[in-house]
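Shown here is one chain on its own, the form predicted on its own, set out as structure tokens.
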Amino acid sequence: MSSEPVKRCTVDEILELRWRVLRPGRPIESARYEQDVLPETRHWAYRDAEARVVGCVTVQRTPFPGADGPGWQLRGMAVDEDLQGMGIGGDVLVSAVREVAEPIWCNARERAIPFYASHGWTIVSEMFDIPDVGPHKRMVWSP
């Protein structure tokens, strides 16, 4: 692997990896997000040594929900499901957090809870369910 696997990247490089992870056996574009394209999204990607994509993030502006809360939201954080559990996913976070520098929030997958505790982040919701997705807790980093 290179010396610095995770960098910035646009959401075309990582679209395939976020829908294969995260949105299997549904139609690419339901792993397109409408912010993607603003101009203060950000998303990076983590790649293997044949510089094949193995790990994603994407951070953008959304207001936390219905309260006062970061105004940033982690999103599509996938990794390889063949290379899970190897450091990827916590090299690609806190690449992410550490550039974004300011309170991010996020829906956690119930299955990733412990990963995202395992960072710092603190668990701010009761459980909750997004449709066709799965139970989700709200989660928040702050530097």
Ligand SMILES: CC(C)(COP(=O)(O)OP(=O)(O)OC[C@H]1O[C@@H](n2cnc3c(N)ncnc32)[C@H](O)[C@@H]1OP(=O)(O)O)[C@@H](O)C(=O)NCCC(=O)NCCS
Given for the second form:
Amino acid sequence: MSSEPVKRCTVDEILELRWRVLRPGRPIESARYEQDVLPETRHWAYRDAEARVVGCVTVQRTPFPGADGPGWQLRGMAVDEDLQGMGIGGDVLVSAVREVAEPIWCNARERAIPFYASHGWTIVSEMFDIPDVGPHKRMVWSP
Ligand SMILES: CC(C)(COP(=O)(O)OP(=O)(O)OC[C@H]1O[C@@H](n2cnc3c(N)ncnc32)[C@H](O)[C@@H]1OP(=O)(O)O)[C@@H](O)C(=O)NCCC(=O)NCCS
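Can I have the other form now, the form predicted in complex with this ligand, not the form predicted on its own?
Expanding to the full complex; the earlier chain stays at the top.
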């Protein structure tokens, strides 16, 4: 792996990975978020030694649901299936939240809740269903 594997990037650099990991079996356009192209939206990619994108995440300006004022939402957290559980996702997550350095929220898939919790995120909702994706809990992180 390169010495600085996590870097800011464009959505086009990570869309294929996001699609493959998070929206398998659906059209690639289903992996795009409306906010992907807004100027404040930020994307990060983790590249392996061959410069292939194997990890990604996106942070966009979206208020915490039910709250007024600005907020940041983390979305599209994904690691190549063959490389999960090796610390890549943790590196991506830590790089993103350090750079944003403000409170962030996300809808965490049930299976990924322990991953976020191990990086200091807190559960702030009951389990709820996102159609076609599955059960989630809302989680928050603060610097
Ligand atoms: C969740 C995910 C981004 C974590 O990245 P990672 O590189 O696999 O995780 P790390 O190696 O940094 O951390 C390991 C922890 O991640 C979690 N994890 C590992 N594989 C996972 C998987 N397939 N799905 C969900 N969480 C997983 C576990 O809590 C693990 O801790 P453990 O080793 O003590 O059990 C990655 O596994 C993934 O892309 N999963 C599928 C898509 C997904 O669920 N994305 C999150 C949407 S909210």
